[in-house]
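What follows is one chain in structure tokens, specifically the form predicted on its own.
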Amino acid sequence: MKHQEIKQRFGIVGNSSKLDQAISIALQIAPTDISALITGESGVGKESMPKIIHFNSQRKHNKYIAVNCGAIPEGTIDSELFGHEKGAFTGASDNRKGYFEVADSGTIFLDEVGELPLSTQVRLLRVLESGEFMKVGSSQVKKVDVRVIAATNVNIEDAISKGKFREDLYYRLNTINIKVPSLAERIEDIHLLFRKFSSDFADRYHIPPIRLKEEAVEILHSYSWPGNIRQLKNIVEQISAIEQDRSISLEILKNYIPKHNSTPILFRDEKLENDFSEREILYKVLFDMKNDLNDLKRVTKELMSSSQQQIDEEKTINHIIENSDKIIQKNKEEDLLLTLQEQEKILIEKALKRHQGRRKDAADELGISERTLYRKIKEYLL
């Protein structure tokens, strides 16, 4: 089944290569019974991947059950998952089947698996390894044939180091890892999703759909979207319900974007994202210029002339290199910034030319994110 057919069937919107990669892995493992762990930030749409796996597997005609482990109280989670016998605890007035027993021969999706108590993790590991479990209050072993797919937005390896998650269970679940990209990693999909949600809410509330003016689209791309798709959908719903003017300007949209996080995150954890800021591009240019001492000498002489400093020329060059952060931030040194910007533009042009306009490949070569490259292309009218 082609990706476009999958997206239409499961309501997935977007053309991001990272999203397509996640779908490809899900389709590839679907015919097997292998366990999978879906990872990604909260609100990215992880729940679509286990559906893709189940409904393209041999189990598609059997039960598919999704369980939010984080929403079930710790005292009842074992009963919910594995069932209980009558009289097993106060209030257990009847025998009850758990989700694993109900899903026999099918698939069970354990969302927020990182929230499971350690005692429940032991029970889950046994099911994964032998297909066996016991109901709460029973000594009788039951067997089930269930495919388990789990998802989490927490760092499981960190939870393991803190003793909150069993390492053996992690490796058993994480046979295959499918990472669903964050919205910030899918810049090209943000406006598509905005239009999709606008159309959905227009149909739901019987109102004209909202649309963004051109200048308002840029803020969608520059915002970091910590709440991902869920946050974007919430904002579109707010605007659809409140604004009388259905053509949304930049100023109107700003009222709905949280001000404390209205610009891109400049620095991220290297394990999560190699996201270089605009300032870091200038660092790259500056250090490339180390190999051209003549240019540096010329810039240094201009700075020394304007400030009448009598400092050894070579020491000043080294000082500029070692303190590049300060150099970049000083608005007074316009000549240096101009030189950096010219060099930056040349680097970007050459990278785009080498990769025939493919922004992703050019961004990888430059060591920057696609978001930053997109912004610089617009800035330099490339």
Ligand SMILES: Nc1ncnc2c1ncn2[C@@H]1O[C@H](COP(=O)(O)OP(=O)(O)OP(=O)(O)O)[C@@H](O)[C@H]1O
The other form holds:
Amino acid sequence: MKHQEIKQRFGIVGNSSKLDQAISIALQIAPTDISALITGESGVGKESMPKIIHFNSQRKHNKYIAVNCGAIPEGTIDSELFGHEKGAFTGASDNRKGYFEVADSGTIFLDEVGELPLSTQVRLLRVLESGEFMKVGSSQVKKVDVRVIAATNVNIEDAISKGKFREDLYYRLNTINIKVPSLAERIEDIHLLFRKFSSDFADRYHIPPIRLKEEAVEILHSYSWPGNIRQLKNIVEQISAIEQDRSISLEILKNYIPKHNSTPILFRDEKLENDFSEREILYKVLFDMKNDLNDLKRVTKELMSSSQQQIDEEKTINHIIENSDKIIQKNKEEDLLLTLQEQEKILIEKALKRHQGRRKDAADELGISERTLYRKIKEYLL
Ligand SMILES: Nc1ncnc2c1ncn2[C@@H]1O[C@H](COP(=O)(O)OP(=O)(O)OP(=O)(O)O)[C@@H](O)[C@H]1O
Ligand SMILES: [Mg+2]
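And the form predicted together with the named molecule, for comparison with the form predicted on its own?
Below is the entire complex, every chain and molecule, led by the chain shown above.
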């Protein structure tokens, strides 16, 4: 029962025993102050675990701060985490509190902890062991009481053997390990997740949900899902956006699953994640466009007094809407990379502006990972 409530509250779908095991450990350690390391492949849903821990702990009324260590440039990470004194470096025009100070009495989630530079690892170990830290440019020792939960999708032991991660820090973080299972380890949940994403997408765009014909379910189970839930979600969105017939046959589904794919353009890049996020952004642009046009249609209808003019306007707008549908279809066959990138750049710029440059919020809005956003900001020189 408790598990069901937790799943509902944190938007977790699935009934597999490995998932339940991970949730049980999170709940068990929640009331303590023990650090934990969340591991699991990319896209398995690691980010819910630290939230479960924090919001079931005595710290729940205090701050929870999630920091994506992979998305913060190396030069500023110490200052972000521990703060800095005025004049500590060029551009440090004010004193600044770091996340550790802000999160005092609360919890910090260090996502992609394997990306931390070695010098930051030293500072982190100190704060974990004694609660002590110093702001950048200061020699005054400060004390905080912060619980640290970390996550990684890379093999930290490899990083240790390459001298990129401190072994002592690893042991300190990994007091408890919570392994979030991959989709391949929870096959029984795949169809359930498919249905959930299909219904979410249908609600969001006011269209009927897609359903799999019985014969199609088998491929869902036999495919390896290297991008896990994130990949599944993207595929469901692609199919939901493109296919007119909402009942999906085996043949149709095969087109979207990389191994069985017959329209390679959908999976052009080597790195799956890149392509998914680009697709996702494109669909958002097209759907937004379509929604805007539908709004426009409604407004025009209300405003138009002359009925003939209204009919003409409506025809034009309907034509544009049809065209946007065609663009979605056409995109299956044509290379729209250039416009795609332009659209993507504009969309990213807008999202960053809306969130005053806060990458985490912008990435959430765009439905891409913060790391992808960070890469794209660099790519587009934003
Ligand atoms: N059990 C679940 N039920 C429904 N949606 C889920 C579940 N687990 C994850 N998701 C969704 O899947 C996506 C990926 O999850 P998340 O960002 O937590 O992955 P991750 O393990 O942190 O991956 P990475 O290592 O690449 O950062 C998110 O959109 C999340 O909302
Ligand atoms: Mg993550």
